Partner chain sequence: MKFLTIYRASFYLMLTFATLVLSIDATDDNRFAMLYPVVVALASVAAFLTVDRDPKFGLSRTAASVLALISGGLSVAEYRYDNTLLLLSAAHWLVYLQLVKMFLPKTVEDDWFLFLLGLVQVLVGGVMSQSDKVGIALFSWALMALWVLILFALHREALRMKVAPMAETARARGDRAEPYRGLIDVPFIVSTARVAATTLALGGLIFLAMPRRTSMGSSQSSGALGRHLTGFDDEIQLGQLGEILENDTPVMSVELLDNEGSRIVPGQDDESRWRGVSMDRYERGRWFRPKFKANGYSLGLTDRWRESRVVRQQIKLEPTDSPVLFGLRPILDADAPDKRFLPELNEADGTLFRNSTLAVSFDYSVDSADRADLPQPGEAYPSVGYLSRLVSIPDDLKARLRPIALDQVRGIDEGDLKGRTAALERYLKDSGEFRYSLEQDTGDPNLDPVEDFLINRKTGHCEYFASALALLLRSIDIPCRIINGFKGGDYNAMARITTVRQKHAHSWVEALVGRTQAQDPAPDWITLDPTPSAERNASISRVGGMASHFYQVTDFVRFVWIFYIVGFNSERQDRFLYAPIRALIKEAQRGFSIMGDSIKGWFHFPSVESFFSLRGFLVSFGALLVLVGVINLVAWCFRRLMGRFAGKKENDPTGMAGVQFYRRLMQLLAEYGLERPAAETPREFARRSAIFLAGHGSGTESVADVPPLVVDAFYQIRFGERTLREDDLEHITSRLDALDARIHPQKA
Amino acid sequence: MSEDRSPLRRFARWVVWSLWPNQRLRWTREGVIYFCVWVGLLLTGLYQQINLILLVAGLAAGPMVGSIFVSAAMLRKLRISRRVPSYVFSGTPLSIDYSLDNDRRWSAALALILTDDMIPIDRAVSGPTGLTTLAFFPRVAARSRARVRWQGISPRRGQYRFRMLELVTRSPFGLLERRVAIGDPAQLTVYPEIGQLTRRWKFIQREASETRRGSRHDLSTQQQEYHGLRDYRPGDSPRWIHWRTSARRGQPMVKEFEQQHEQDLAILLDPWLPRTKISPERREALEDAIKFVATICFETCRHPGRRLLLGWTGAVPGVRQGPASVKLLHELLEQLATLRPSSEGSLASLLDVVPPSTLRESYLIVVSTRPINLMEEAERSTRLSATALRGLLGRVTVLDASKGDLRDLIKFDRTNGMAKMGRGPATDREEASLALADGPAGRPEDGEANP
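Requested model, single chain only, the form predicted alone:
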């Protein structure tokens, strides 16, 4: 038999990994006091040669030695798992479910504390901080499972990752604390906060839409929706005749269209911040701009039938577009959640990558964190001609978040965070979460909240 398979070596390895597999052991405050008292008794007995004190010191060493072995045994044959949603909106209640399985035959697991760290993947997104969750398992019987739900308020936008789960026990006397790290990687995307658009914004949008419809009387077929067939009337275009139905009925039948009152929408975001000396007001203006854009995307995708485009400036400008849908909304919100501020890029370079059809037909919303001169930016663009520029200026709204242009256009529910976790009426952001609920579903069978 080889040396690696010798019984003595296997037994020694089992003893070591039973006591210290992937664990950390440290003294608690009570344990430090107890240890100091024990050392005092031991030194006094040795110095004074009093056997009774030495006997008491020897007995007092028993709880310390027992804590080492009992705490190690308490963490054996335990399995912990975590269930997190794939996404959540910033500022809304966040629930994380933890399950603890005790695979031991006879002994129960007592007074276990679970700690879990959620840290941002990219701290440069909006300066988010980490979040530490705690869950307490008072007793898990042998061969059973216990579930605990942690509830709190989700942090700022960004992508977060969960590191190692740590299971902590101070059993049996609270003198020593033993921690075991369990690898269970997971990731959570926190979408920007969703607000509610005010009447003023709806008035601005309706006024722009009416102005555009009044200036264009001949809508293209792309701006019309097929409605049905009807009899031919004098003045109808021959191109509208449905020849197959006309031949079957023996009389001319023409296609009837219904005008679409909702036009396509393009949102151009300029997340500019200076390289140095970024004030809290500027960073807050950037976050307000992102929240405003996210809210418009959410409201637009709630009513399919329009095309939506989102563009952002930067060293390399980006564009995402498509028909308004839940799938597109997830893509846009994830992009906004991970959008980094940039001191480079300009609106002119972004206009160069926007499709020409969007510049010709769509209603444009430009949201920036700095003053924008639309005429100068359009003139620097290599794609816009003088004719296209004149048509564009009548279909664009420019908003500067640094000057407070967004204050009267959107509002948020600023109630207390714990009140959001109550059973009262759902807020707009909670409704948004329900409207996009395609992540992990289901509730634990038996759990308790530990905020």
Second form
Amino acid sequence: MSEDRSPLRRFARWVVWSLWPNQRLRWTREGVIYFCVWVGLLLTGLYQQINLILLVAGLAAGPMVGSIFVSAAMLRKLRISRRVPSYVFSGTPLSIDYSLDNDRRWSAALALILTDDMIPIDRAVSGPTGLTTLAFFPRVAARSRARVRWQGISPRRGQYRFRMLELVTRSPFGLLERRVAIGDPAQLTVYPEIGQLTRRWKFIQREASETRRGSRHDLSTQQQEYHGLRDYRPGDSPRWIHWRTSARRGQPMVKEFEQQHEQDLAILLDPWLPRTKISPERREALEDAIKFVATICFETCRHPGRRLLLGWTGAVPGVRQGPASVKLLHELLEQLATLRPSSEGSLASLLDVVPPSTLRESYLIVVSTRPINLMEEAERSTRLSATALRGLLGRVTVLDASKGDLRDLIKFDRTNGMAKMGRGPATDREEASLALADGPAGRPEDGEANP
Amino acid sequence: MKFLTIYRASFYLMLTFATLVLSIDATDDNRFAMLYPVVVALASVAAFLTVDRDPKFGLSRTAASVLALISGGLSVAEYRYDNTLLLLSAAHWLVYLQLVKMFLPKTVEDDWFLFLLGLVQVLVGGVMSQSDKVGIALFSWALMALWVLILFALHREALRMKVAPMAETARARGDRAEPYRGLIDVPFIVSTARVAATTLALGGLIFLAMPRRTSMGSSQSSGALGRHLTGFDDEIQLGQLGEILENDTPVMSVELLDNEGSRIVPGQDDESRWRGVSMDRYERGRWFRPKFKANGYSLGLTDRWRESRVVRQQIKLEPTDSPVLFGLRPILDADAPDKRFLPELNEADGTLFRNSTLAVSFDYSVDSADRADLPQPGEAYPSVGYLSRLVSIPDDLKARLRPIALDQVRGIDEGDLKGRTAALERYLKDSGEFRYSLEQDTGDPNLDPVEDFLINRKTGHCEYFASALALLLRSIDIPCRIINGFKGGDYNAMARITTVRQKHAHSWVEALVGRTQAQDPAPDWITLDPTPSAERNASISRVGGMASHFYQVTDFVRFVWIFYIVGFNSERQDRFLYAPIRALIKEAQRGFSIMGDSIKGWFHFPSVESFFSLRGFLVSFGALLVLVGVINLVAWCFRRLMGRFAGKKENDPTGMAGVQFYRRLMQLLAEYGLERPAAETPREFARRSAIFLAGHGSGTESVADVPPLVVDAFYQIRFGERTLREDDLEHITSRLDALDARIHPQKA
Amino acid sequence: MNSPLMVEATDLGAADLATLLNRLLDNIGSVVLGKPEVIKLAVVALLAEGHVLVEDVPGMGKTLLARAIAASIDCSFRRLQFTPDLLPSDILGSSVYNAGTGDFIFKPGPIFANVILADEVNRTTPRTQSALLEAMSDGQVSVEGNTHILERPFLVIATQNPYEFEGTYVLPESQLDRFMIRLRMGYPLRSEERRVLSTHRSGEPVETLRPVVTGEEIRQLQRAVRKVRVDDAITEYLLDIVHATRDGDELNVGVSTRGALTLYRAAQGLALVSGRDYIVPDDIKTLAVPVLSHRVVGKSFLQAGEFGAAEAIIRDIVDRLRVPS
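So that was the form predicted alone. Now I'd like the form predicted in complex with the partner chain, please.
Up next: the whole complex, starting with the chain shown before.
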């Protein structure tokens, strides 16, 4: 945070922050009605000067005034905290843990509501609406802690910010509501939704690699080294099943291969949107393109080793690359999560920043939201010579999301959501990925793991 | 116990209380009134077992609407049957509605509606009757209502949050789920009691501080008459008073104030005679009273009475059907906050009365001179007709009584009326021939009851004594009248009021012995009381039985209820609330102005030189000291504010006898600003403290080894279950002392 | 306290135990410079009858540590370099036909030693790995139906390089469980490194180490470990930590009961190594990360590979929980 660099400013912020009244009191709907009835009672009593009505009115005023003090007491010596995952995939269940510590000696905390706002940092990416979460703590005994998990569907991709936790009590009569806001900033990155690549995509990919290698059959047995057996996991090709062992073990087993000599992959994404008159379909197409790219990245990074490059157009085109690894995947997904649509960028300028070695050797996937003429783009590019282009053309797949090119290549499990949440926090996909990580080469490559 | 069960049960109990407020005081004229709470209670149990267990047992909304209409019809019919009871039939409709509503499957709105119905019942009950019984029911209702409101709020929150998108509560969607497990525990009860106490206290304050008008009290009557007060009718059968002498119910509550408005505490034997009606005509065991006629004489202090001390009586009369008012004779002034019914003085016999017999309690005040022998101002000398009634006695009776009377006044000059009356009074009171008794055996029906008392039975109560004296006086032609009223009362030391009960009823005699002064037309009445007072007092104290032991408490409750709730008016409000506040403010103002003056004096420095003096030093030093104090206070407030949610508090180490030194270390370090977070082990903390102490550069390096030393020893005891050797302990203690000395250098 | 208090009820006297341990620690420390914590943890594993997995890049002194331990104890030491073509029988031993007698005799493999350094254990195939790990956990070896008991003390110090992927077979979580302690050597301080350089001037210093403890004494120490006193509050604290790993949502798989037991035993070991016969909360807190972090599985595969993440989670849990006092 560069803005906090100056100690004076930080101090000023701290002073303002700590002096700012962090508690608010307001009437509830019931309270307003109660108040109206009370006023009626009071006026009747005063007008008629009947002491018993005044007495009832007086006693009825007690709860209103008493609420002010008692609700403050209810909020005393409480601590709340939030635990958010640092990332989540859009459309998958999101669970946020809220915990409340009651440090009081005797009295339990009753019927407390915790509200939390998840605000999109970049509205152009995530849309205007965030997410408001509620957690209800029915009863937290004295000197104990309770945890409530909020579960919902994670919103659209992008980065979200949590700022204030608000603790709300309507104790003791539900007439007044007292809220106290506690600053607890946090951030959550919502990665784009990950789908499942269809057979058709695999077919296209194989075709592409076969054209490159000449027609060779059965890539798996020849190009990959067999080195063992493992349990079947969703997503494995049935062709890899080792039937004899499966029969013996009573569960499907697949052959495992050491993947070797796989061609590097470069994905170029063109998140183009017209400057004005953006139709919902176009937006949808853009999101589809991003989801598609995210899925490819995800699938590629399942098997470490292959080099992966992601480039995107925009006012400033960007490129990120590295050997496929968990760390790279995080970087790419984060990039995709925060990718802004642009009306300016062109593929040509992106081609200029892609390393020449990639253009020379890698298999290219170009995903766009507008029709792309690769020849024209290449001509406009300063880096790409005609010969290089010729070599390139055999190794490139151009997909236009606005024309529905992606529709057959990826499918989404739309039954997720509440149904999935019922089964527990870990989705199938995550279980699958987890299992995969145990596989032969799932270690991350990052250097953060220093002691 | 399930939360919902408790909630429902409390809710129904509250409704029952509400109906009780409505019906508790209607028992006198409506035999069935007491059935309503019972019915509500039974219906509650029924509803509790059916609808609230399973909504399918409930009424449908249509059926409920039809039933509500029918109940409305029922109330209208009731009103038609007896159209004096508008309020009552409306109240009954409320009860019917409530019963219908109980059997509906309930939403939050239904609960609110039921709550409101209960409230309206309480209000109607409060308007209809204002006795202290209503008060007790009302307070029970209020307490219950608070409890229910608390539970209701919890219930609403639970309902509200279940509809929110929360997966965790989805499984708890069933109505029977337990939202607040373990809710009812001692701390909850205690805190609820605290909330209730706060709330009621605040409510009470608000009630007391509400603006009041001067005339207060007489609310709309439901048309019913007040309690009948035997003994104060137009005519009285001899012996009738015996009924009320055995009755314990209060008649009025009296505050006695002197000229300055401070309370007068009556003596042990309170002989105040609360004069009520006078009786003049006697016929065969019956006394008749003169007609009330206002004389238009404005009561008011006259110069003549100014020199004597005044006893002011603030009287709260319970509802009665009699217009008679009571007061101490001689009455100088009488007033009532309700200007429609000002007390009036009957010219002929000096009786106070009012023009109303509404069944509400009546407030009035009477000023009396504290000398009972002074004549009553405003009372005319008896007219000839009245005078003849005052000596009227049947001839045959006169013939038989005259010898007895003459026997007693033998030797006393015929002109000495005072002597003769005194002799006759003594005869009845002190001769020992006559005994006081409330028991009445039927005597000879042919004989006049007074003659029977005088000659045969010789036992009776005050009425007989008084009648006998009156007839004896009349037999020797001394004009006199019987006075019915009250004598004495129960003084309550807590409330400092006197409660006069029916059993305090008394009869005595007033005899006319001429004029006070020749030129003054005022008649000279003397008061004669022939009843042996010791025997009477003993008799009174027997009445009431067990209950009389609690009079101190019940009277106090009644007092609070009567004077500060039902009868709370602007005048009392002023006296109770505003006058003390005003006095306090005045006092404070005076104090501050004195202080301000002297402070101004301190800061007055005529020249710069004079500032450089001892006084200048002291003043500036003092000002700085105050400044430091204020800054500290502000800092403290600020820390508290900041620390409110930091929750730095942590548990003390488990109370072990052997680890005193460890706690001492913690305390010392805490004073030094070092505290152990809960997740830090003691040793980590000790190491951190040691580094801190060593690096602080303020002479604490020498004691930097103390925290690890102490914590190691603590570990040995706490986790190693060892005991320290004496010299080790001494070493630790001495090192801790050293640390103490370092941390508090000023102490050393 | 100034004077360490020692166990009375063992075969050795309290003072003997203390001097023994000090001697052992000093001896190892004279060779493995600047790593007192690592040495302590390794000795804890030795005394608590566990095994150590050292993760670090080559050249950080992993081998040195193992050799120093072995050399300090009067017992046998073997080093196993794991390669992809290593077979289980290369470790366990095999039966050889004896032409003279006409029957098979068992020729024990390198695992029949007291201290074993299994270098780069992730380089070999899972089959070979599991042969080693089974021997580690059972303390015995089964070859062709015959069971051979391994001699005590038996300490395996396995190393692997976590920053290498090509051609490696990462130990699965279930196998990692066999190691009591997982630790990193870490880079030494500059001053320590200078000392290392200077001590190596005249050759490998570990060659000059003399054994200071006998195998029998180690066995006595191991018996003493089991007698270390554990307060109920400490047990609760330990269980708090274990349960927190199960309840939290960062972890898919929490610590098993065996993990809890291992932490318990390791804490007893650490107490003894620290010269106490009772556990203090610090023992648990110190050991939570090295003992537990390889027994948990992160929620998502994106975290699964990152041991750093698991460590951070455990540390976070430990930093949150209330310490008994």
